[in-house]
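Below you'll find only one chain, the form predicted alone, shown as structure tokens.
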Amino acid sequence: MKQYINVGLIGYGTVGKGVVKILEENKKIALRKVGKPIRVKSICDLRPIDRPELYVKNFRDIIKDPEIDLIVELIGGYEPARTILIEALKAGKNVVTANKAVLAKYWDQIFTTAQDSQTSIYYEASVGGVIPVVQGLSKGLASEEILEIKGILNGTTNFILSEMTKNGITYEDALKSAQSAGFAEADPSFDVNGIDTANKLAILSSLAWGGWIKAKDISVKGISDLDIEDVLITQNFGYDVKLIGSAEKTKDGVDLSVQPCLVNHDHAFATVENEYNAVMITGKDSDDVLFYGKGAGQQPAASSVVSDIINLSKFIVTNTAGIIPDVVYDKKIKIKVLPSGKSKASYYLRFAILDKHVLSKISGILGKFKVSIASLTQSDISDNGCAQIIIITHKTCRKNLEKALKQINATKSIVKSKVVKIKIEI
């Protein structure tokens, strides 16, 4: 009979330190829920740590340790994280990870290995910080046919967009504010270019539909070229700008995208500010289910990791972990992805023009490519000799719109600069 659940922690950075702190401070809560105390037996990191009595230099020593029941991987990146996960699962160890990048890229290999070795891998902290969306999707909505997943899935970008919206500042200044507040890295490209959101969307979509949706199959656009002028204009039209990850099941395939979108002021997403995340999952019978909480920061992420440790430990105590796969994954299932050009939506378009009389040319080109105008606003010529036309389209095929804008952008007598295009999501 086990006296303890022994945890081996690989990666002792910000989140790793938070995990150790929560496990020690909340040990009575863990004991009550698991029935056995949970303790960190070993910690591996690249350099010596502030807990020398627990320090292990080589991660394979933790994997080979027969007393370790559960391994927590928190180093991030692709390698050696993938190697750690695969070797741990093959060694019969159950695993907890917060690594969205490695899961999205190696979903097939990781979950096939877990099933073959009858081990479990929990990964709640990989999506949405403290939000229990993975458990909610896999267990709370287990009976559902999932129709749609939409979410604000990155705390860094949401903080930046909140700063731009509330304070009317440029992207560059908002990024500096996010870095000063500790929500953006010195190199924020993984976040602001939409890659982080795409990885998380790939994980949720793969979980929802039982196959493997790859991040590279998702159409991705980040926020780094977002103009504060468009943020302010769309505010007056009743919208907020948010970076939205979207997966929608259609008869022709799953429509996948990550991009800045306009959401109505009265939608729940418009109230999600700063480092908070939100995910809306739509089921055939359940309709809309909203998950909301902090998506960035040491303690929210660490809290989510510890929740996985506790939930997995319940099965370790009874020797039932991994007997029934936690992720229902079948590599034979091929999920059809809708080509991005066939995606349909309404759009906000901003044209900078030198001559007010070009409107007929713009509407003519849009009409030629079957892009229908829902509303139009035109300003007077300003002091710099430029006017603006703002068009809201009806739902239109993305491929048709891009063809129309390509022709308009190529005609210098029509527009002074490249047309701005932002999808209207909700």
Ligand code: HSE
Contents of the next structure:
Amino acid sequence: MKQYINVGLIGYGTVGKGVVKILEENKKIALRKVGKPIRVKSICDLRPIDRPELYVKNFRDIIKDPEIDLIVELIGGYEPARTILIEALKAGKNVVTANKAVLAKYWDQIFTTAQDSQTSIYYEASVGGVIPVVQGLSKGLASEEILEIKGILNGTTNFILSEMTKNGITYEDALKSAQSAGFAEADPSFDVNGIDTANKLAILSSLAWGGWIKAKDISVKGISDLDIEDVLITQNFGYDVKLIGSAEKTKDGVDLSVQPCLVNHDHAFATVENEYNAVMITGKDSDDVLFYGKGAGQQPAASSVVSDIINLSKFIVTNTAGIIPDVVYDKKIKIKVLPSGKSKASYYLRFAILDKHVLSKISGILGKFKVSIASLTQSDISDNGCAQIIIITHKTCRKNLEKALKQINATKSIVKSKVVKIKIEI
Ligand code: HSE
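I have the form predicted alone already, so could you send the form predicted in complex with L-homoserine (HSE)?
All chains and molecules follow, beginning with the one already shown.
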């Protein structure tokens, strides 16, 4: 009978340090839940660490160590993370990871390897920080036919959007503010370009529908060209701007997108500020289920990793980890994805126009492409002879709207600059 659950940690950065701290501080809680103490036996990192007695230079020494029961991968990125996960699973080790990029890109290989080697991989911290949305979706909503997943899935961009909204500052200034608050990396491109959200959406969607939805199947737009003017105008229209990852089952395929969207002031997502995340999952019988919590930061992410360690350790103690796959992945399930042009939504459009007489031209072109107007507001002509028209459309097919805007943008006698378009989510 095991005396301890021995953990090998690979990656001793911000989250790794938080994991060690929580495992030490909460060891009684873990013991009560697992029945055996959990201890960190080895830590691998590129450089020597402040715990020299645990330090291991080569990750393969952890994978080969017969005393190690569970490996935690917290280095992020694609390689050597993928190699570590695959070699660890093949060696019969159970694994915990927070690495959304590697999971989204190698979902098929990782879960096939886990199933073949009868090992488990837990990854709660990869989506939504401390929010137990992976468990919630795979276990709490196990009975459901999932119809929709919508979420604010990135703490960095939500922090930036909150700063823009609260303080009326530009994207560039809000990014600097997020960086000094520790919520944006020096290179925040994966976050602000929407890639991080797409990876998380791909994970939740694959889990929900049992096949593999790839991040590259998702239409992605980030927040870096969002103009503060639109944030302020849309506030007056009763909306907040949020970066939303959305997966919606339709009869023609799953409609997948990541983009800045307008959400009504009275929707739950409008109250999600700063580094917080929220995910709304809609099941056929459950209807809407809302998850909310801190999506970024050392302690929320580390707490989620430790929960995985505890939950997986319960199976390790009884020698049952991996016997029944935690993720039931079936590579034969092919999920049909809706072409992004067929996606239907209402939109906010802002036209910077040259004079009043262009209104009929704009409505004419929109009408020609079957884009129907729900409301229209026009500002007075200013001293420089320009005005703005704000149009809210009825639900429209994205391809038609794009064709109409292309024609309008190409007609210099109508607009002074490119028309701004933002999806209205809720
Ligand atoms: N960069 C991520 C975010 C960290 O801002 O949400 C958590 O995945």
